[in-house]
Amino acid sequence: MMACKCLATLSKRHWADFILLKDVNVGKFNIHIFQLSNLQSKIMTQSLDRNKLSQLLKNEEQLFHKNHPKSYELYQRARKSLHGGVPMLWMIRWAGSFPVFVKEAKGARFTDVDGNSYIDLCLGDTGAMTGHAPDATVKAIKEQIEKGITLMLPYEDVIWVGEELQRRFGLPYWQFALTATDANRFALRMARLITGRPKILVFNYCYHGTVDETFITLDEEGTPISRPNNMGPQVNPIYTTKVIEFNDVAALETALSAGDVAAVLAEPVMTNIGIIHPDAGYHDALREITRRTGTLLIIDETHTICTGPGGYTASHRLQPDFLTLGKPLAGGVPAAIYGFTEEVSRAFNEKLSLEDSDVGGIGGTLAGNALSIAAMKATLQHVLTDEFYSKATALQERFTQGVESVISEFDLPWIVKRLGNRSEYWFRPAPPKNGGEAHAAIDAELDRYMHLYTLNRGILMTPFHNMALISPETTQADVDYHTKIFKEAVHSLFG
């Protein structure tokens, strides 16, 4: 807290970072007592020597080059045939100035072409949350490959998968895709067809893959704009989408009251801008308002499947109209699902033209292929089990405690947030309530240093976050080693 006299030199744009708590009479003076909010993190991290950080980062870059000569050689060769020298453009953003080329991966570890071994706490950004090449999934893949990979016809195993999805998530009907992006696209098409409404609603700095309509954000004045660097949008999302902050019930009520929103597309816990939990009662309000306004609710569990076998939906008894999920569902083989209620199924069938269904924009030639279905069945049956989550979550708790112990030892204004077997540390003293607050807290240079420091010492974190995923193949020794390296990184900055 501080008196208003101390704030006299602040610019107008920073006044919003303070919360007026109360007025106090001291003699003949009236003192205004404020509490710091967003700006608090900026003030409390001023002790970080930026010049020192810059030099340390250069040192780590040099060490990375020294330890990865074959990766660098392959990167230079790749640049002659692959745009940016990588198979997917954003890979150029990894903490090193070129990517690590992988030789092989198993369980919670991988080895690069230079012979360096890593504890993998990225795990394909959830795609390999099962651990790399789980035995049961690999066995099923080998057996299915010899019997056919894709036919555009159903297989008996698809019924088992559908029944298992019913059991886990509580929705009666399911369809298949290859990515969660496609699952979301298909669900949104269904929602617009059913409701006859043109718009959708998402949350600021949401993540739903590459769904065109979701690349929208709020500027500093709270005005919806196309997300910076939204590459060549077919239609500016301000015409297709409404965007509000997570945890803002009043904004949700206002946005849906117009009756033009077909569906709310939401992660039950925001993850891609950091782990942001819903306020108490928020999901109850979200469900009540969507039902009252005739708006369908789509819950995207692609990251939050880390919560448990039935995702956040089952753990917290949510009641969505649609549920979408991809990434780890088939142990790393491309596969995704979308499920929906009896009411959605009935309303959709009433408007479905069977003769034109193959050109209606829903489905794909390889969706539900035999290989993906076999891998999905094996992964659901033998890998993503109650035992999986019990072991991985316990290890994640140990991981979180280790990071928190270092933060406490160095008296840093940082925090750790956790969801199931996923956790993340933040360079701010209080958890953000929404995407706008989370985005404002990003320290790209410090992020990059922490990533590169751990990478150079045999630990891979999730890129563009300070996030770690734990698989059951991770060991206590792996977790404790991260705590040791994290402490060394912190000491290099503040010691």
Ligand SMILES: Cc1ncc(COP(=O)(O)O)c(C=O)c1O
Second form
Amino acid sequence: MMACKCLATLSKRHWADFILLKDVNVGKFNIHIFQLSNLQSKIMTQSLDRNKLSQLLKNEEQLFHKNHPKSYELYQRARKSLHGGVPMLWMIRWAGSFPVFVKEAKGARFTDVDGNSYIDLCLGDTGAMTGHAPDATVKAIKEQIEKGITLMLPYEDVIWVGEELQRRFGLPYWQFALTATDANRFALRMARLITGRPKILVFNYCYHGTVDETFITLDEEGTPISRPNNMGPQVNPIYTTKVIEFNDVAALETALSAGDVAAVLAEPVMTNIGIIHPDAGYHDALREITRRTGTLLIIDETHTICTGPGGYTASHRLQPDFLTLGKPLAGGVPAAIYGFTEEVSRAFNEKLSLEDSDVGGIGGTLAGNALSIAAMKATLQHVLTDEFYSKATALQERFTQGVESVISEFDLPWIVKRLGNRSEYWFRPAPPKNGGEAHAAIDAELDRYMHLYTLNRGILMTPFHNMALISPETTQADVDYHTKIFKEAVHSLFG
Ligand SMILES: Cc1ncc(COP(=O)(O)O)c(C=O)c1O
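Cool, the form predicted alone is there; where's the form predicted in complex with the ligand?
Complete assembly follows, chain above in first position.
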């Protein structure tokens, strides 16, 4: 809400975006209280012609169809054996009206079955942040594959990986999983076992993989509810989970004061509802309150590993009880890790019955398999290096500057947010402070158009927001090409 005085600074065409809530008498003044009806996206729509957008989107869909006849043919065939015509249902949520079938991928590029070539700024939503099929990882995979793939016994190389993880993240003990989802699930189980507490706490619009307890959100009144798309939960997450907005210290204090929360599961910077940075001092408060209330802190670095070789934890000297990470760790081969402190390790050992450890809820026959360990070692040793990060981050800066120059040229109330080697544009004038604000600013139709426009011109952005992940294999020319295409897209809407 805001008082009308501030509105005077806005141009007249914005007035329709305010809902008069009430008039309040303060002394001799009659103050009009307005609600900003999702101001950010509305300000943008003042000059965005929605009919034009719909028509432009239709044109792009036709163009997509025309340029992808083989993908279309394969999709029709796939529908006869795969549910939805895809191996994972959300693969049909991409901007095209059917999925692009890939022929091959290397570095920051891939080609599709129709012979179209793309600059890949999605990079498997971080799974291929290293660039596709990095040489060092491929070499290690080829060598290992001849020497055994999975055994349920360790090879010596796994110790190198454990020691390297200690060095990067500062936590002494490590375990392996196949996906970041599993790493989070296992850390949560350990936290509940150690503390004897039933609940966990997450932030509104977080995503930590398909971890059942995390599919919770706040409704308009701020009441926790199961997320609307939560498919067949075994238990309504309102019974397992507390949910609050990110950056709200008072809410955190209240939620943890009851002493029934085993762990807070958090990305250090939210990335799955757009990039939301922590306020200054927020991580100190999070750590102090979790410690004081006996709550364990799990930092999920699966996406924020984009900020440096030791993730946000190392670069910002965070002190989590657990750290989880998956996706790019083994150059795209399924592999994940979770690490924890000496205290956690000791407390866990005290509660653990070794006889039950194989069927106690923490497992995965293929976890720690020889192939993924070999891939992890090579990726950590030769790919996700300091040089990787300095190159990729410099390219991200160029990307951000390019997009910002277009936004400023067209005088749009949009922003670009950045984190390490990721960068994304948002159709609102100020950065959201939390997931609720970010979610309210989503413009699905505009997102779709921007994605499809770039896709049709050979650039793959990350769904389902306008995010670009940049690898050192991306070139300056790729980044500049994106700026050119972004400008054309903006011109088609506002020119
Ligand atoms: C922060 C975060 N943690 C965990 C996961 C789960 O990763 P996976 O799907 O590989 O298990 C994701 C997936 O997007 C994620 O963004």
